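Next up: a single chain in structure tokens, the form predicted alone.
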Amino acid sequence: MQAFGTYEAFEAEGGRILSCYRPPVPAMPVIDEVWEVLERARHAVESLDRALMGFPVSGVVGKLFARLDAVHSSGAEGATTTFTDLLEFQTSLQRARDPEDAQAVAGSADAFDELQGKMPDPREAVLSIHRRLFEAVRDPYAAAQAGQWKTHVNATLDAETATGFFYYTAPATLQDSLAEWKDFTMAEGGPELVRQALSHWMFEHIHPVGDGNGRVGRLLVPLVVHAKGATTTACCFLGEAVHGNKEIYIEALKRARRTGDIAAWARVFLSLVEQTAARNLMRLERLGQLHDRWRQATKSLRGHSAVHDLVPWVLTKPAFTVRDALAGLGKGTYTSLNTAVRSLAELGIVEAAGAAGRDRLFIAPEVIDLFESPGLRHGPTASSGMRPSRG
């Protein structure tokens, strides 16, 4: 149990002595031990990265793929907000079945928007993401801890320990552990995806914030890989595959700690990255086909410039009100955009999903269908009538 890393005694409140784990700085595995799965992961990520760079509409990474990853990464931790829910919550209506849950998921996506392309010290990024996740929660204690390092030991259930709990790195040695993690994460040498696999393993065993460590750690991966120049876009996500393989992910994290077989963990991590990138590449290809079809369908509307402005905008904002379109495009009038949306509805590109009125919700169902998970579909909200994906 203690062969890899160290356990440090920490005196908790009430005088209890806890045995807190401090992960080592792992050595990069022998390349032959990870080569096959590394090549698959690298090929999938590079293919997605190239496709995103050549995509005719900007903003798809943050507006679609990062939001999808936020939904899945949060879902892996028990959140119930779906991609459809998040889209509606991030309209001017700001409606959700569970507003606090949706706010946290939206916070993860907003943190990605803030950090992509301008990654600071990764320790600062951790606090920035954590603040976004928890600053709006109802619990005053949790809200006060948003964007702060943990001050108490955190733990998870572990039946294989004498106490029934596994205790993460103690607050007393947190900053030293974070400095080691930061130096390892930002160092050069060896395949970058393997380095970030090991960095993620270190981070999840430090557990530097009170809650949300899984979501924060997974969001860091595409941001760091991009910041270090390994990808041109911040597209190296793994949240969707983690959501679908949570038990494998957790067991692999534990197994590396127990055995020191960090290569086995790296293979699991790389496989999750490959799965997510492959699915996102498929979505992007279909999104491109939609864009081409929409442009062809609106080609004859030469005099309706607002329609042509809306087509690429709706592709990355597939749930919106006319007020959202007015703010997002930054031009036109409410009347002209309302007319343009009606033209798109007549062509079947968008459809009304809420009650008639000035703030009526519209959706592009073909886009949503590419990103919504069948296993997470919910029925329409009572307030909007927004329907789930059609499969």
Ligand SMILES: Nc1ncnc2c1ncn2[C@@H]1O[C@H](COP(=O)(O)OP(=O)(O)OP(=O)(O)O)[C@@H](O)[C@H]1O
Second form
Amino acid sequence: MQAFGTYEAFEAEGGRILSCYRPPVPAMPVIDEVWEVLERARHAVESLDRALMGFPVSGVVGKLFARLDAVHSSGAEGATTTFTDLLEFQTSLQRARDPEDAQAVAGSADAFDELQGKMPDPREAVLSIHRRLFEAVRDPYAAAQAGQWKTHVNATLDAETATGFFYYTAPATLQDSLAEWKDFTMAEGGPELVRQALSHWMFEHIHPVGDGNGRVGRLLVPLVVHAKGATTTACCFLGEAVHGNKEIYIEALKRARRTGDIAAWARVFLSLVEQTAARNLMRLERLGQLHDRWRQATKSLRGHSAVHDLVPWVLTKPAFTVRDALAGLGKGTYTSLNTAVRSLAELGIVEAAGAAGRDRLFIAPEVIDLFESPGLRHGPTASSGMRPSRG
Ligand SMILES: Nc1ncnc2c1ncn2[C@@H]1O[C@H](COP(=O)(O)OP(=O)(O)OP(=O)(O)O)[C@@H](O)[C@H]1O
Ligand SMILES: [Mg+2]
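Having seen the form predicted alone, could you give me the form predicted together with this ligand?
Entire complex below, previous chain first.
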């Protein structure tokens, strides 16, 4: 097989001529080269999608699964914010061990909320996600680039090139390249998951923004697959499996460029999708069991309507303050909700994790344990008193 794509000379600052890669629009692979793993990925994603559709509490994709994906997809790139950290950061307390890191992870989750269900032009989505990721960073240069296409050449180390660097698509031809990428991404024909595998490969080789290309590209996958109607919910994530298999993922991206064997890349991508969906389906099933158990446990508390409103709410917001509950439910009073939270605490459904006071943090450890990686549930932030992992 021959390498594919082209290299374009680009004059960088200082007159240096760089050889920048421009990916081809890849041909869809022959179906039998991907069929086996495609069937598995499709089965896993469809099972998850169906289970999400039938889940008795709405909003679980955005509130839990997209947040988990943001944690993993950012974790694959070195972020240290855990699921618990993100949840705590997104309470009224807005507290985190590393607020800047947590803010970027939260940005990815917020971008999902913003874009879920709408995908006018994936190029606009790229810039929206990028803006969310970088608008709050402390580095003024990076913050000024938030939501902008790159204006400089970006590169990655590559021992196999003469210069030791691999240069992504040149800024001069970026818009042409992106137009090809957009047309390919939104086109119909062939299995959608395979199309998005190839689209992700193209996107990463164009590398259209200065930084954040990995996180932006991975978040586009569930959004585009959903927007094109291949799934009913935006659940086709891959961040968790990428986090666990970063080297395989990067090597496969590179190898397809060198060999032109795009089917091999598609198989790796499909496996990552399958793994992530299978784990999420397991979590969702357990979440459903928890919900049943909580409803049983609170059944006898007749008259306490706030308790019954809280049960499904806490299921998707397993770290919260009473103030959050008041805002989230949009009814009741601080006092009635405070009493209801205490009832849930007596039943062991929630527990106080922060210092006593009006803005006390509560958590539902059984939900958090389903989403937190074993051993990663951090100890307390400065004053929350959150317990370390039991796993
Ligand atoms: N040699 C390569 N060829 C093509 N794509 C690559 C290569 N190496 C890495 N990538 C892609 O680029 C991403 C990293 O790019 P970028 O830094 O812009 O994104 P990021 O989300 O900020 O990640 P990081 O935090 O690691 O910098 C990887 O996650 C992967 O998708
Ligand atoms: Mg980066």
